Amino acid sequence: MADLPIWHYDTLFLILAILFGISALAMQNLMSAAIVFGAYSFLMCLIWTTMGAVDVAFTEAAVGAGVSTVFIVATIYNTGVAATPKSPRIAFKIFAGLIAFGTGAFLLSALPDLPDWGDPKSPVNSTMAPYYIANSITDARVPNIVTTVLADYRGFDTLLETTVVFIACIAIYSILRIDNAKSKVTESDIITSPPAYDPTDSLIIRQASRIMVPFMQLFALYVIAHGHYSPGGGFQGGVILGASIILLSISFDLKHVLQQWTEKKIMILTALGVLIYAMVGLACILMDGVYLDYSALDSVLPGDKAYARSHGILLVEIGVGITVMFSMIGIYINLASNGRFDKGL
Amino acid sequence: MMTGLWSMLAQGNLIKKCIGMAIFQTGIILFFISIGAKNDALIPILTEGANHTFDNPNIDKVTNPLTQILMLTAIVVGVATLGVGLALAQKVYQQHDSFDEDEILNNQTK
């Protein structure tokens, strides 16, 4: 196994998610752009695996293949599926053409000036790369290094990140919110034909779904938790968990999880999550330690400094873990019920 | 990455700028991937084996942790502003009825 160029692997799976892309695109009904786009991002997926990215991997079987997939088939339920050309715009398109060729090829222009592929002494490599690896067991006894660089050495970046998923779910709510009083107003703007098919009279999808949900909510407890050892961490935990009351909402009604998660509680949680992980931060202030540092915090968690660092990174991951839950779980609503709250596929 | 940037601006369908606006983004993050690819390289998730201990890792044979991190949040946040297009896509179409840029520029001269 060791014998075979793992290039042979990459440039099959490169070709394919190339025709992949091109074909979404050219697509003419646009549910099935939307589930084109889905296989095109497992096999990204399946190429970052090949690369040894494995956390990007997962993130994006999650994200990419699961949940965004998810999103635009929403949008596309609320609005129409047919995409028809009403003109043709040849020369428009060739001239787009002709700016993206031209951007490539500058691009890949300056492809000999780049490291050799896989050449551990290039710049990327060698500069902080190298102390993460040496130092992830030794400050905080994590063997997976990239939870250690998302949560720890880069935690203020993982914050913001945070901050900006929360902030595009914020955002999402001003555009698309409508409260029921004034819908009844622009009830005629809304367009109101649907495909013509009723997915919630199912029940092998009922019952599929209710058996499957509570094994995908203990599997997403899981990853958070076991992101210390394995790919995994809050990002993708959170996704899956968001991921599990989606499918509910799909399979069921929506009105059926709202009874559940109101919007208020989904809106409350999804802040709570940032809130946590700024708490933490500013814990370590007050516990005489740096913000995110998370050894300053070894008086009350147990083990000694590292494994503070340890736990630390755990509370950290739980908070992302709401966060991201909760606004996969609003977007999705949102998006699914044109922002009013009722009824969704 | 190509194929996405020609997508952004060919298309004139809003939801299929938004898939080229995905298509973009992972081309930019396999050029990332692929800069912090190592040959021969493990996964970034230390093991206890033959040529490679827990405290001493051999590092030219990990993969590059810091460009995965970096790329496994620009997907989260990918996700959620293509959640930010979908949503104001889907308010141009509640005001337009439609997602072609041609009709709607043609609406709005009306």
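Predicted model, so just to flag it, every value in this text is computed and none were measured. C-alpha atoms forming the largest set that superposes within 1.5 Å between two forms make up the rigid core. Positions refer to the first chain, counted from 1. First, how it differs from the form predicted alone.
- If you fit the rigid core between the two forms, you'll see the Cα of F101 move by 2 angstroms or more.
- Comparing the forms between the two forms on their rigid core, the Cα displacement of L111 reaches 2 Å or more.
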Second form
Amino acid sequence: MADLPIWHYDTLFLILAILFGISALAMQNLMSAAIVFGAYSFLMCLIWTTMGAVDVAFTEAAVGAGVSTVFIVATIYNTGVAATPKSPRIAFKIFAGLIAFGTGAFLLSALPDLPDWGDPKSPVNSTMAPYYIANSITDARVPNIVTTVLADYRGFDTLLETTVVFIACIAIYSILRIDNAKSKVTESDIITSPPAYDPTDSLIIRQASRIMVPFMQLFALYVIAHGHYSPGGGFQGGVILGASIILLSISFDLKHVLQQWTEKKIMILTALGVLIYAMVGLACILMDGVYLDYSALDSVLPGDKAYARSHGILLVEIGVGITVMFSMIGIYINLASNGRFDKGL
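Write the structure block of the form predicted alone for the protein whose form predicted together with its partner chain appears above.
Below: the lone chain, stripped of partners and molecules.
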């Protein structure tokens, strides 16, 4: 049987992505829409993989299909599973459709100005990509070119991305967080009768999570430390670490997790990750270098300047992992408990 051309896979994935997207928008049951959205994210993982962007596929699997789906379910837990039907507004739908059609047409009009897919003479393939491929190992002793680009060549951008994650966590706290004094006076929170079935009482679920969490965390640490050599890094590893704590929150309850990770600790550690990243750059300046030029740390890190850049990348990846991990935990706790930090999903 002849090999199926790759564009056949791309066509199939594109059709499925469109169907999943339309289905998620059309469903009135929000839980079903969340499940379809998770399937859509898994499909995007396959699309990124066929395009050779394995690191992006890894991130999509951890964030899009994993944690984001849990966030949606936690939000549904506090809002309701069914969307409230509204009277049809034909004029608004027509206006929104025209806006979407016009935006799509505008973007498609730019396609003729873009280079062909994989064109070796395009600016990216003729100048930038060859430099990264030829100099990544020489400059930083890092075989994974993606890691070198993200944490070294464009380290400023990754620092700002980490800061954006931290700011997003603070924004969610500011919007959802409710003081205990306010939560005590709301009669709707008083539970008059216990639920017929409480999943947190399941011995099987609790013991299974106890077994899974250590392996998840070990794999997450491997992803962070081995991001120099294989797909991964601080962002992916931080999401997996956060997911392991979220699993404990779902298997037991929020109070069980908050006994170990209090609200104050979560916020301090979220800020600590950004601080580690920023302080590594400041240390480069103090060692007579420029900001985030890790080669200036060769006198305090083992190896020559190239290996100093490799170790510097590892330090900032650890900072990214800490910020992402505790941001995920803080966002989940706010969504699951409706900002009260007492009970939840």
